[in-house]
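The chain below stands alone, shown as structure tokens; this is the form predicted on its own.
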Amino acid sequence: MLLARFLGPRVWILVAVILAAAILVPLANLALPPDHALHVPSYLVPLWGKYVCYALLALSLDLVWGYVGILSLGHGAFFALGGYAMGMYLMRQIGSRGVYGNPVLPDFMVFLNWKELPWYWLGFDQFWFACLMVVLVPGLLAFVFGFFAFRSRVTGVYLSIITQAMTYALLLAFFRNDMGFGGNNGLTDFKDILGFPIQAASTRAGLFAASCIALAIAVLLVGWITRSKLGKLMIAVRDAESRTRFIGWRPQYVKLFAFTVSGIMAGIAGALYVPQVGIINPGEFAPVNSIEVVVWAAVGGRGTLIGPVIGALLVNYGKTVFTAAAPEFWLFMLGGLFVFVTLVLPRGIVGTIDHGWDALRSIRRAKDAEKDESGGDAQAVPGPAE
């Protein structure tokens, strides 16, 4: 009960229709036949969860850029990291069906001519192993970049500008045929996950409800952080960092741990993605798309806990069917729509609408107050005498 209130009803409604996507979802395309109305198509399932993976994504942007003011320009690295961990877990599992036929070697070092597998490639054949990479490999770059970023007290736009340097220094590597992470085709041709067929439906479905619960789980721990006294100093940095200073806090700590979880929150997001759509290559690390992150946290609103979920849902929805309406045409809109929302909504959707509610009281307050006033005015002046 405490712990409802504590974090408010928004949060709680947000994670119950999460939840109930993650049941209803899975249900209506395995138990409804597909002539029934309710039911969907096994190709919208993993749309559906990459949009979820999206989702928590955007919400990962928002615990640092509207909650502590920093812009990362560069979470598609931390995103990126994450799936290839995953997907190195996935390839491994491909054993003997592989092109090739080897059972260590994936088809495209056998291709290259590599001996051996690399040394980093080892233990990636364990599911518990590829976990452990996909929160430790973001987050330790997440706090190394972090630790020497705030420390230097880089703030503003050129911690956005290293942000972005950064993910393209990532994306210039894993380019290479050298690294070891399959160049610039990446890593795909999956076959299973934890002993079922990637493919299967019931799989998808598995994976679409594992996103779900991955993104309530994120929002209610974005959710209590923000809500704690670390939230309430969260936000005294971003509006005020010189003064949260000299009263004794040290920012870069606080800059460093919201940093580093969402980095964590990020990779999380980006294992998620790839056993549902298949492929991880290079182009995750490209700058526009940690671009396209802010333009959906700018969307729903940052700093709503609820408003990056909803732009991030409703923007790639519209990409989905602008990009196959008009594709030359898309990337026009997405910039379109961050200059009129930067114009005209400058606190996104949902910003907007408390803002909105919030006047609306306000006034409600004021008229309430009013005629309070002068109702005691009224019975303090006598009436005539008879």
The other form holds:
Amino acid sequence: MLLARFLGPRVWILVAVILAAAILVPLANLALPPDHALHVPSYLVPLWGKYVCYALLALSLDLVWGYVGILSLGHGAFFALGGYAMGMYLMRQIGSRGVYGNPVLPDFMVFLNWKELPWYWLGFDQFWFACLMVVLVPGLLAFVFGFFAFRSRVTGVYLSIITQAMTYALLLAFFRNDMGFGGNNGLTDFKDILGFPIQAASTRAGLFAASCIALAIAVLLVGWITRSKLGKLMIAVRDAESRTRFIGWRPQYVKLFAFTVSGIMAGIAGALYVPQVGIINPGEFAPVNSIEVVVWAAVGGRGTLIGPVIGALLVNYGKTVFTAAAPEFWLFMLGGLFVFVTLVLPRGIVGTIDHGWDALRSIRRAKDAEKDESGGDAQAVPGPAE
Amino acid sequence: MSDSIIQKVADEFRALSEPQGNARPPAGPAPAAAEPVGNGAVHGEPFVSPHPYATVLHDRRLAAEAQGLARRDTLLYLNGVTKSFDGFKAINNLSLVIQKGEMRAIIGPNGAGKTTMMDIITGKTRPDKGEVFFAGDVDLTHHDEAAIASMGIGRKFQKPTVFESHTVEDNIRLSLAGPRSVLGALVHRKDRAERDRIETILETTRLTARRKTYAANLSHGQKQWLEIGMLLAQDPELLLVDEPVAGMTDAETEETARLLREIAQHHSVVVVEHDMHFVRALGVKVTCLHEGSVLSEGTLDKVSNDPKVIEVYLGR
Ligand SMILES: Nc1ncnc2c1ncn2[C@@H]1O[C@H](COP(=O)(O)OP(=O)(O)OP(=O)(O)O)[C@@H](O)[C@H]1O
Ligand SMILES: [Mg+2]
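After the form predicted on its own, can we look at the form predicted together with the partner chain?
Starting with the chain above, the whole complex follows.
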């Protein structure tokens, strides 16, 4: 009861659904026989796992865009950095099973004639270290970037453009072979994670469950942040930034907090994504990826917490269906969808439902008030005279 | 913030180290009396200064102290402030002093620089020239908006700006005086004292019945009042109120004048307003601005009979 009041029933329903999926999908995949009606085929588990990671990415964008009004067009960069950190761990797990059989150096380094591991690859043979970097690297980039951008009061379109420039710069950097991240090909051919074979159905089921749990925790975290006084302040900054300054708040720190937390969430999403798709390459930094995230959040309804999660799942499901049918049309579809949502459903799916609901309620309340007034006016008249 | 503390400590230290200077003359003429003594010591005796510049510095320090004494008891002290936008002087050598506890009305034709003056005081705009001091010795030109707000200067904007997607109550809650740290806000819990403060402010601003209403759904007049409520919540020493009755009905205007007089019992207030009935209802000293500087100052009757003021208003 208390918990329901704390975040509202909707958030708890979403969390319950996500956690149920975390248990039921692996069960239906592993425990049910293949001819059972409810059996989930093995190829679907990592695909759905990918959607869940995208949902987490969309939620992270919602925290900054929906609640603080920072339209980041560079969230794909944090996602990719988290993915690379995880990819580096997976590369080092390959060990001497690579094509060249070098126990320490990943294949692409041997191919480039490198003699020893670059310093920034040290430590990535440890899972805990990789996890630390998954959080630290995107978090630090978000913090440093946000610190300078928000301190200089860069807002609106200008901020969107520099976030886009940031992810583009990283794209170019990661394409270079001498950066030591596998260049064009990225990191791939992973063998196992924490000792479990990465292709095995049970490992994939485990990764799916882990992604769901991460998403559920993130939903609760964002719910908690946005319902606190800080969350109210975020919305205040979104709607009237300069007003918050004149009552003594420093909006740059509010933004910095949200941006950093959001960058970390995106990084974790990327780290969970990479072992499920089996590859990370510079393409993940592509500006269009970050723009897609904005479309997911917009479709679901920004600033609604559950909207972006639903939006990411729906749009990506649509993407899978459409790219199978007519791959060359997908980008047009995506563009069309964004235009449609912006023009017809500016609040997104969940936002529109909410708004309709609110409108209905206020109409009903106005009617009630009218009834009250017609009955209550006679008594109210002596009031002001006293 | 820290600057002002350092400055305060430095001032106190100075006061302690020169007990006679402070004890003898209590008010205005003090600096004049103190200065010759200091200058005499430097120029008259065969005083071997380590460097000629030291003499200059010494004189400068004395002059600054003299001015500091004149400033000391004021709440707001503007001296020779100038601000131009693309060569156009919106504020031109403006000097204005507000005493502690004073309420002042500021009038002046459109474009006189009233709002720009408030921008300068609240740190939104930096002046090109001139001094702006708060509470005697806090140099406002060195602080940002948030720091100035936390020092105790609240501001109501000409165009009412409230947080439209929050309820009336939350608007006030966000404005309540208190710590302003981000992490503090994250773990903040509502308590009894906070609720009581909000209750009082809602009552003062006649918004109790609308506490759960989203600010976007308030009438124009109610938004103005909510903004005044947000100002009260900050519990500032000085309130800057820009055109509080613009767009209000006569009854609301009267009510607002009453509210501001009530507030002025415990706070210093600067009100900018065009509405002369309202200014009369306030019954306080009036300053008329024109082309960025003070044209006339005094009681409303004196100012409104000033030929210069009449010319400015009729000339338009
Ligand atoms: N940021 C700015 N850039 C350029 N010009 C400005 C700026 N701010 C104010 N001005 C100009 O400075 C002059 C003074 O403006 P200000 O808003 O202070 O007048 P005001 O006395 O408040 O007038 P009103 O009674 O209409 O509110 C105006 O001519 C205005 O155009
Ligand atoms: Mg103005």
